[in-house]
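What follows is a single chain, given as structure tokens, in the form predicted alone.
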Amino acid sequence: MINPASRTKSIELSLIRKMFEVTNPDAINLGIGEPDFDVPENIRNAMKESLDENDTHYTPNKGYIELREEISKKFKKDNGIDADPDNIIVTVGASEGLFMCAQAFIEKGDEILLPNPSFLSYEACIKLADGTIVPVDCKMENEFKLKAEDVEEKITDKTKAIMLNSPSNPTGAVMEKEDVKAIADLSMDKDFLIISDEIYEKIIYDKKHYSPAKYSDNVITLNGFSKTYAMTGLRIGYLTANEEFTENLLKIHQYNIACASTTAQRGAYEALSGPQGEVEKMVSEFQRRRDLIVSRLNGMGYETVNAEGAFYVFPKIEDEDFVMKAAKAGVITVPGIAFGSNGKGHVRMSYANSYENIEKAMDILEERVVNG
């Protein structure tokens, strides 16, 4: 017989993609964190165009010059970090980007410090590299934001380093300016690495985004265009970090994936340089849902952080039985343990569908769940 290697026992297939098969084709999706506009037209005829020139070969490892140049701008301008287009990977999602931190960076015995609730793949990249997961609460009474302080008390001398995603997936928390700041200096002075996801980075309402790199060498900061641009299936991201971190990441994408697409590329470089007016208009859009879900949640009684950024809520809904009574009913949810301990008592929920389809979600959990 056959055995999977060891480092594959400790990890399970993602509960998001469990739940769409206990549920019927017709259920309202309030599961997935996907964006339910297209794609920008520009992006769109971008892309065309590139297949029309037959632009499908491969491109340098680290992604078209010109993309990594724009990607250069972005951050100078949005983020306030001199990223050298050298030291910029464009990467197959961002998804990719934290699987080559861990790679690159990970190994037994390294503590990584992470945020607890968090997106469940940063937990399995970890164990996939071998490294030991320290939690850090993000409490809901502190709207499950991450606190310096609360990192700081974890700190040791294995500390290797510490994923920070904000805003967040799964509760929609956007850091404050002073903890990110203090998390940075103590990157500097306890000499660990911030892997920092800033996936979200465009998707904020109540608050502004601020990137630790801007305060500290020590950081890879990954980003992508899945969520801003609603390009989730073309598989397109990138990360920028110092000279020597960039030259270990290439090694890990360079013999795992040579290059991203070329057709996504060129959309990406169009997302970039092209007209913004679509995003505003989407940004705006989720604003919208997410006034509309909070209230109703807390309507219900379901206590509800008013999400600052991102697109999903968290309310705390201690039944156990609430997901699979939702997905009879006809509503896809997540169960918060998915995200880490302090996820039990939640379920995420995503606002990333329409208005109508969270009022009628809504509208059904009321009547069918709470009230039946």
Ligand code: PMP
Contents of the next structure:
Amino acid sequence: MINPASRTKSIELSLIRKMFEVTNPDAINLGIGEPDFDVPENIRNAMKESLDENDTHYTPNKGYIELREEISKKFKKDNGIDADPDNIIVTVGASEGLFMCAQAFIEKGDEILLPNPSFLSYEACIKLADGTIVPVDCKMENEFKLKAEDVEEKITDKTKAIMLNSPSNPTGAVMEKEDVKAIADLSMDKDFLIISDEIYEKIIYDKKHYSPAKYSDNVITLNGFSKTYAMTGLRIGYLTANEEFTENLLKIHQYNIACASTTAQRGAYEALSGPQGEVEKMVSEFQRRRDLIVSRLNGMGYETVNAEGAFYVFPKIEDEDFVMKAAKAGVITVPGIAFGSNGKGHVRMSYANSYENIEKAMDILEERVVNG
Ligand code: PMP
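The form predicted in complex with the ligand is what I need now, so please give it after the form predicted alone.
Complete assembly follows, chain above in first position.
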């Protein structure tokens, strides 16, 4: 009998993936966490060109220098972060970045502050690194925004790191500047690491995004191309941190994957250096859908925060059978509990689906689940 390692046994396969397996293929999918848009044409062409040039060999471990220079400019312009290209690593999605942070910095005995609810992978990565999770509540009364005072309460001498994710999956909450800054200040005063997952940075409505790395040196900033440029399947992301952190992260990256895909790196270069019109169009379409889904759900009596970012809403729905009833009626959603204990009594709905499909899905819920 060959047993998996106990760390592997300590985690479960994703509940979201399981939901897709059990429900009917014709259902409208509001469970999905990826843009329904295509990769913009200029990016597709750059990747085709790279293949035609036989640019298919290993790149430097940290990624092509031209790409890292573009990422460095992006950090300066959008985030106010001075990131030397030497302190940037191009990753296989933000997912690899996350795993790398956990493997490089977390060990047994370390306490990791984790917003509750939050993205599923955080818990799994922390557990696989033997860390201890200390949940920090994101309360509906605060529109699910993580507050610095709630973080401060949970800090002990074992606190090693905090996970931040603004805009948030699963709630769409965008943190306020004063909380980002206060948590950044705490990370310096109390000497802990901030792992800041900023993958939804650009999908934000009438609100500004703030990066903690602008205010603290104890930050690893993660980002990627999956959401902003609809490049999920190309598996490409990046991170930056100070020199010492980067060197340790590189050890994990180097022995795990060597380098991110050449083709995807060429596409990523075009994404950052080319025109940004497609991103703007996509974000304004997301905002139109957000307005629709929030008003329809509130109209059905499901209290829903007017989320300021990402492409998720997190309505309060106390009926424990809602997700199953909705799936049977033809709408896939995800139970909030999948994202932590505070997700109980909520359902995550993604509006990365067409306006027409969202309208149809809301009609189905209204006719067959609420009044059914
Ligand atoms: N962080 C968050 C909050 C996410 O929602 C996702 C994707 N669902 C990721 C990271 C992973 O993104 P990538 O495709 O870049 O690995």
